[in-house]
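For reference, the chain that follows is the form predicted on its own, supplied as structure tokens.
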Amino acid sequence: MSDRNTDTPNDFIRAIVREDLTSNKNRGRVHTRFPPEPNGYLHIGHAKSINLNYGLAREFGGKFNLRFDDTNPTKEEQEYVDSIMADVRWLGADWEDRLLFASDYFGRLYEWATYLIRDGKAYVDDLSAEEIRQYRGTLTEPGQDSPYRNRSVEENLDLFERMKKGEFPDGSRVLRAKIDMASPNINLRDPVMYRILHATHHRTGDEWCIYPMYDWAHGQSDAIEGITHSICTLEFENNRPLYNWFLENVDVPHYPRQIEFARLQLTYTVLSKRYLQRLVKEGYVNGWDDPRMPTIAGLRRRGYTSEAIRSFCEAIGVAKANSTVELAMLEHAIRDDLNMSAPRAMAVLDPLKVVIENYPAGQVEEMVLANHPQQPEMGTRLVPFSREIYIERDDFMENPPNKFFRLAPGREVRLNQAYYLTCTGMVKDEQGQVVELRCTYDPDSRGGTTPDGRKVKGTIHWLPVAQSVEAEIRLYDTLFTKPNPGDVGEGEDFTANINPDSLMVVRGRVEPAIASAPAGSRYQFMRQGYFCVDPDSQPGRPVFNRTVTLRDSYKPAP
């Protein structure tokens, strides 16, 4: 094991771990896990849990497991297993040789269930799912005993064995723990442990037709794996007494400690798995990896880095009380990362043609531009310059207001790392819209300086007409118009808050040097924002996703 790092964050979970280590609890071990259900894609909230669990193991010289709680074959698919593994690995967590599944323990869970039956602490119930709900009672009223609660041990063992053999149809019987139908904690009112499902499991095939419920399998799996600290979110706090009851009433090899923390809530975002599935299935987005989705796959496709996500998770910290984090804080993390790591490039999103009338026809120069102004080791690139160039349409105004320092009739600006340019005329179409500018340049101002030392206030970017490449540029905004899109009134639906302008596609132009960049390449487009090459890109037909704009509204604490 590595030396323990004493310079770690000072949250309440780490304080518990340090206390356990000091008292030599668990013989000085720290063993955590990330236990997803393979019924969907991971999102930014899961990243917080992964970062915490793996971080604890790394900081305290412990171990980290990736375990799939795959107890529901009707909703689970190998596609989700594969995507989750890819996401966890991309986020930087290393489970080494500890890739595990709750289905690995189906045999042992069945044996423990029969032990509870023999001990008089579990029984087979013939009530329907609806009847079980009715008998369970409410938060203010106790439940009622099932009429099948007092079956003999022998009858329960026989029925449970026949359930396992597939003699009964789906939904006809369940196995329930016999705890307390009057408990103030509804989770302890004889919870279901097994249900009949004649369904093919993605790993065990048709070996089983009864499957353990999540609450029965989850804590027991932690015990089997020797997990010392079962870190989960606050919604599982009321499940803890049930997990403990299961652990206390069978002979488990280890007793894990469950600790709850506040789950991530993010403005302008939904993280409910049910809501995310609806967005995909009902076509509001283009799949689980749509860059508007808060999934890890979507964030990666949009251009987020694993370093930025980890930095965000560390910045928001770990708390006991739920709160909502501003989306601007996540965007700040990716800007902060890409500002130092992303090479610079020029792109024109709304091209306006400029003809430089005193520039020699047919001449092409190569301007040397730095790939990063603060990172000289990132080198330089060549950008062709010629008589005809493109600029951004909004970098020109025919009748500019005060403090507009870009191009206008008779006004001079600096072309980035090229020449000084003066507008001398315009060409308009039949509707009166400017479609072309006529300009002159100062041949003595190459590189953006002049012998007479005169200064201009405006610097704009540009691209050569002939050598630049047309690109599809996807401009993403928040998927929802409200900070709390899931908070809707009676009769309303969260989809009513979807932003109709969350995606805008424009046909722009990019430098030839980046036109064939591989998918995932990230750039800062001068004055435009940070962009990433999309997997849809093809040679000569690049597609870029806007990761985030340049403007940062989040102010970190000093």
Second form
Amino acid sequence: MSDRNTDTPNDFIRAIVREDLTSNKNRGRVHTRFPPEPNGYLHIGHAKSINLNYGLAREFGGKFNLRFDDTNPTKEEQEYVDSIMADVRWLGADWEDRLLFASDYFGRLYEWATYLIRDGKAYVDDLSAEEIRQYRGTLTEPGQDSPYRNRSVEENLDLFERMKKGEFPDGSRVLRAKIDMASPNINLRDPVMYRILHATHHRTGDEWCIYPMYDWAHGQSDAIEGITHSICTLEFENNRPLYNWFLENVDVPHYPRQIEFARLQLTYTVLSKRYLQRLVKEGYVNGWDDPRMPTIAGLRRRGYTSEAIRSFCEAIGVAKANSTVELAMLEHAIRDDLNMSAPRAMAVLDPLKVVIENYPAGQVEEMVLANHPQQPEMGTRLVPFSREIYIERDDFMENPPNKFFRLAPGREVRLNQAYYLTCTGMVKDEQGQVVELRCTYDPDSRGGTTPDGRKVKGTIHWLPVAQSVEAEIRLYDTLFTKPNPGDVGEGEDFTANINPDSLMVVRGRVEPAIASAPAGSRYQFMRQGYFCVDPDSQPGRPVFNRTVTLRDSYKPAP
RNA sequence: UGAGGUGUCGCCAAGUGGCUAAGGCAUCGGACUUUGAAUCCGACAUUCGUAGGUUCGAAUCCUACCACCUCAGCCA
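Same protein, the form predicted in complex with the RNA this time rather than the form predicted on its own?
Up next: the whole complex, starting with the chain shown before.
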């Protein structure tokens, strides 16, 4: 494991927390939360936030809440809360007994809203959505007061209660905070606190027909839960004054502090819920857990470990500058983890048959192969060796360039942990394609060394023809062809950059020893990459997902 | 162009006035190698958006400018 994992993360948020601790700001408490809206699956960007929030709680002896920000019943579903819980848990964040929902606070929020009305700080507005927009002004011009802004407290109270009772149709009225229509910060121009929505909520059912807006619900929920550091992304910076206004104008039990950090952006991928939603709904991928998706579910199915995701999150850091992390960083994290933990195996993706002419027909030797070259404690396994074997088509060239270390006519290579092999001839089909190789082996090279100590430059992988097992192997490439999928021409959107070759399905062969491995098992297929058994596997017909290729420093001669 | 933010190596990112501007990823050399993997060694910002200023001394302080991001949902 790399040493960065043992380093204590250091960033501006941890600096703030440390200061608060030394000044005893929250009586030494640290309490964070992860507040997803259950309207989609979690992705790698959420993992950054979860890792930050949970990491903070763990490092400073604090607590971490999982709170669903479920204030918009028209977009939220139980399926999403289930998947989010599973993903947060898989990532290793523990909310203990604090599984919470903003909808649990609807009653309290309602009471606080009536308090604001009584205090002359909120009013019911009859303007339409369109009118409200017009009255709001623009970025450079102040807004105008709504004609309903100065209703009496009694009328406001009555109207608000009737809104709650469901007497008015959707969109007919809203409750607004009375702040300042001329504020240079548009969020403060009498923001909407409640809208009427005759919709069934996934938890509260039809109990409510008014629902609080994010700005109103979020800070108050933080206050109720005793959150000390309410961490969100940069786009909420402009909302912070409003977050604070709501806390200052009702009698809250606690004052949380909102801190914003830059959300994750990754090359060759999109990380907006709306785009991910489209990829799923429009069939560009096969569901939220498609291994090409940057969702937690997709990464998991692809073969990523939560440990790798965690170490990636630590490697990228936390800051306020917008930035785009190279995909190579994520790939490094999973290679780094799997290099240590994944047992090695051999698989041939594109088989080329080899007949070893001096090997006795009918003879089978059980070769003993190490499961990990650097970790003998990972044990060994048996792979049968016989007269007919498969090698990778790529590992043979009829006319190789001089730096090609693999098999070619007259050249000798080592079959991984088996024998030295020399190519003596080729069999071609009518099209001139090589369909079979004729070779000889050196009986004195068993295990991969010879008494004369001669060197071979190349070692290739192999599989016995009879005992190897056919497998479906899914080779993934990036879902987009450009580092920035949003880099499109006029009238195009990100789908124009979808990579038509992001999934290549291949019928290859694997060792008998791994043919029935359970879904989720991870291996390094030697010289090729890390692979993971997919849940689509059937007994005797395994399906493997390529998690990531191995690094490859081989460069064909110019 | 109102307000709020951000600008340190190809990509992340430390650095909060004083040794030669951390570290990771990537890249490029070389060693080792029964994975062209891993591992190991080495190279990789006289310069911190730009221009001025303060100071014995500035990426760090001041001034001006430039670039980029966010905000005009009854989304979050």
